[in-house]
Every structure is written in structure tokens, then in C-alpha cells.
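The chain below stands alone, shown as C-alpha cells; this is the form predicted alone.
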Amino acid sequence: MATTVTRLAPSPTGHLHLGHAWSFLCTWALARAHGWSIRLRLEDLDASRASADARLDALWCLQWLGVDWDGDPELQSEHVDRHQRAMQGLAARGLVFEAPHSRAQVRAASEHAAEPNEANAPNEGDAVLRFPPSLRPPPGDSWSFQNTACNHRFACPAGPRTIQDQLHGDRTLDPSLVWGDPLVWMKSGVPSYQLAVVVDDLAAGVTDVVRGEDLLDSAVLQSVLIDALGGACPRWWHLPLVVDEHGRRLAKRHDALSLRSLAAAGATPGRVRRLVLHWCGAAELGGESSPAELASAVAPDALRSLVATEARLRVTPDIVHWLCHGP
């Protein structure tokens, strides 16, 4: 029988917050309730922001929450050779090319062609600058992967693409109208997020990806890359996002809502787990919940109900006070 595998993939670039806790606890609960294996991957390719302290913080946060995993943690930065092999495979099929263009050049080309750019970005939290096909080089040496110190892009086929998400249902998008030819390799000598996550998930045999719904549209693009690499798409589970009292998605700038800060102020992992159950409609606020309670209550139907009702998982001052002071 094939093993069902999911993963936890924190980026050690700052303190993890309640939004991460929600995602990690839901992933862990689904896995442990259904007998999935869990891999832990620390996505530390951003050398300018990743740090050893942040890696230790990520591990501490998971252990504090009661989240465990199977096997040893993996550092993404230790497997760049794997990403290079994937690039070589794409290059052998004529699917990647050197792209030394600046953002200003890309923006100018998009505006000249009246093509979509940042305004048409998916809900990823960061603007997407569309690379138009008009900037592709002519046939020749540029369609290769020889210079690892140069940006490379993937020649994205045009046309709509549909994936099935376990919580949102079908999602149809034409990635070429959003990203154009997406960046897959950076001049810093490492893969882009879009390529790295696909290659590493395939290498780990990941069958189920559980993460925030801000990456739902990225899953469509990643499905195209998976096809190009000859892999099989996982099942996607894109969770509702946690927001602050003003409706803004939590980010690492929300240090007051980081798990470290909350723990220092008196929050307990049992109350954080209770909050997750509350958001799932399985418990009232008050008291604490064990990992076993979480695994039995975070069910796919409860998560689908959250998505269907477009519920906002807000972290209000009252919730923060309860997390830190009870009862």
C-alpha cells in the first residue's frame, strides 16, 4: 500500500506566529488522524533572511505546540544539487531560458504590450510581475542551464489549467496570464520558491500538501511544473487564513502575535490548540485541549465548512488576552 505523506515547511526567516500555528496544527491533526507520514523541511534558501536562530525557533515552536514529525528535519539549502538536476532536465526539454532582465525591463515590456502585471496577481500576499513571452530569447544557447549565476525562467504554456482542492473544489486559472514565464532559478545560485517546493515535494514523495489559501493560485502553476518534471500532483488542502483584528493577514512583522512573544506573556500550547478547535467549530474558548483532542476534531468537513462560509479567523485583543491569561 502506498504511503500517504504530507509535510511541514516553515521558512526560518523570523518568528513564527499564530497563523503558522493554525496551519501546522491542522496539518498535524489531519495526518495523525488519517495515518499519514509527516516530513519536516526548513525552507532556508533565502540566505539574506534565514538564520540558525530562526531555524531553532521554528523547531521550538513545533515542539511547544506538540507537533511531531517522522524522520529527521531537512534543510532545503542542503539539496541545491537536486534543484540543479531538475533544471537540467527542464533545459534538456527546451523549457527554461536565461533571463537577465531587470524588473524595470520586465515592467516596461508588460506595459508596452498592455499585458497583465501586478494588478492581476493571485492572492499570494506579494505582487507578481508578469514576464511576457515577447521577452523570450531567440532559439540558441540562452535556452539552456549553463550559467547558474543568471536568472532563468520557465516557458509556461498558455491556456487554462484546473486543479482540485480538497477544501475549495476546482480552481481554474491560466498561469501564463498571471506569471507569464515564471522565475525558476535566481542569479544568487538557488531555485525560486515555485521550483524548489515542487522538486522537494516530489523528492519526499509528498501526496498531500496542506497550507494557506494564499497559495491556492500558486498550486495551479506548480501543477504545470510538476507535469514538466514528470511527477504526479499531490492532493491540495488550502486552509483559510488567520488575520488580525483589522482583517490583515498575519505576517512575521506581527511580532506581538509570534508564538515566542505569546508564550513569554503566558500563553500555553493547550490554549493555542483550543483556539484551533474553536475556529473549526469544535469547541468554545475556555480551558485547554490536548493533541489527541485536536487530532480527533480537525476534520475535513469542518475545514470545508469554514471555506464555504468564508469565515475569517480573527485574532482579536480578547483572544490574545485569553491565550495569555485564561481561564
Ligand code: GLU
Given for the second form:
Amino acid sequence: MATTVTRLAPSPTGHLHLGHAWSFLCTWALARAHGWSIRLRLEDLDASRASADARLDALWCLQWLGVDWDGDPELQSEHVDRHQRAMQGLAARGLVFEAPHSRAQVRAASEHAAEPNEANAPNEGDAVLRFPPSLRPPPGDSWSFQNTACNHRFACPAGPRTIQDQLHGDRTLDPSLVWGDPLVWMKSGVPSYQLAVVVDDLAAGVTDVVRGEDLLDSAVLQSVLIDALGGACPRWWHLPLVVDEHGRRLAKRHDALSLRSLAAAGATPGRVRRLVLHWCGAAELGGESSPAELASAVAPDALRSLVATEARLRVTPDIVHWLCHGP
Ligand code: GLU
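Right, the form predicted alone is done; let's see the coordinates for the form predicted in complex with ligand GLU.
And the full complex, kicking off with our chain again.
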């Protein structure tokens, strides 16, 4: 069995778009070129946004792109017992507490707390509500995990923390200044993203996390949670993001750039793979590319040089036209 394991972790809350295609094709290519195993985990904990339709869309997109994986897909929502056990472990170490505060209460207390300085600011767009330690309960019953219908937070240790990213190098920030005490359990009875991702990656033996650089700062917080759970940090690979012609990161509003819409308009998986090769500096736009070509062209050095030159992976109307109609 492969001892190096990566994962694909789509959130089935909408249609997958070209940004997902870039990140999943890079993950797949790195894995297949180096003999890593690939797990597929559908991150469907947000019951208000996850849907069966989006789950099917994610599976369809991966197959359409030529991305395969090893073993059965896992639904994150089927493993809440695992997340509960992790919470019990943290509670036994006195690291989590009940936090029934409303957002307004947190915001008011946060305004009186020190602002994170620029070096500690999260990425643009990652607006986080910082929970200041002044709101922690006094020692006692609230430092437990009994009532799973109550928000719980993790007492984040103060101080700078550094992770090594395979593409970005060292990343240092003080998570307590960015997040304060982050939410780890939600009153809806499920873990927060930050806890769930760490627990599930540890359970799956993930050694290499490949994903968009919008989560680079979160990786620093996740490394603290991994320590608290007694796990080992994976290697991190945070990829540059795909942006639209105005430089905005692709999101739900870009439904025309969803893989479903593009395929309906005539785009082929071979051209999407070719675009990935093009972004890696390995091919002109023109023909189509096979999965095997991708596996040899998406190399760590090519990705590093994209990061070093702060290259923008831009989807212009010309590119969309070519994807749908060919040269
Ligand atoms: N499910 C998350 C997303 O689609 C990715 C989480 C991760 O890779 O850590 O944004």
C-alpha cells in the first residue's frame, strides 16, 4: 500500500468550476506521477448548503476530467462519531469550552481586543470573527464536551507559528491574533470545517494536502489543532488560485465557468487538461491533453515557479471560447 496519501475534498454545495478543475487535476497529477494514493472525501457537513445534486455533480466532474481515486468515496457527514471522539480527547486535555455567545457578543468583545497586525492578517476575503480570550469561561463545567448542541471553541495558544509549505516556503502567523479561539464544534451538532478537516485527514493517513492558497493561513491554525490531537502535520501544497478576467477568485457567481455549463457549451476534458498544462508553462493552448501528459507536466518546480512569480491563472473570454469551440 502507498504510504504517501493525498486527498480530494470537494464541498458539494454548488457546481464545481474551473478553479476546482485546476486544483483537482494538479492533485491527481502529482499523485499519479509520484505513486501516491488518492482518497476522495465529500465535505458535506453544512446541511443547509450541501445537496445530493451537488454530490453527483462533484462525482461527475471528477470522472469527466479523468480524475480517479483509490477506495470508496467518503462522506464527511457519516463520520461525526469520529469528530466527537476527537472533541472528547481535546476536552479531556482542557482545550475546548462551551461558547454559547452570539456573533454580536463576539464582535463587541473583539472590537475591544487588540487588532491583528498586518503580518498576521488573514488572506483577503477570509473575514474571520476573532473570539478574544477575554470571553473564555472561568475554570469549571463549561470546559467540557457534554452538550453537543452548543457551540464549542478551542483555546488557541498565543504566539507565532510557522508551517513549511512545499510551494510557498515558510508561512508564519499567530493564529490567536487572527482567529482568537476558533469554533471547533457547532450547535447544529457537527464539527466546524477547521476541526473536521484535520480529524478526517489524520484518520485517512493523509500525508500531502494539495489545495488552493486561500487556505494557506488556515493551515497554520490546522497545524496547531493537529498538535493538540497528537497527530503529525502533512506536507502542505497551496496552489495559486484561478481568477476571472477582473482578477476575482472564481466562486458560485461564476456559474458560466462551472464544468457542467462549459461541457454543455462544448468544452472537452482534454482542453481543460490542456489549460492546466498551459498555466504550468508546459504547452500552448491549442490541442487537447491526455491525463498521462498532465501527470508528467505538473511538476513541483513548475508549481513553485508559478508561486514565485505570483502568476495569475486567469480565465479570459478568449480562453472560455477556446475551451468550448476549439482553435
Ligand atoms: N472542502 C473544502 C473546499 O471545497 C476544501 C478543504 C480542504 O482542502 O482543506 O473548499
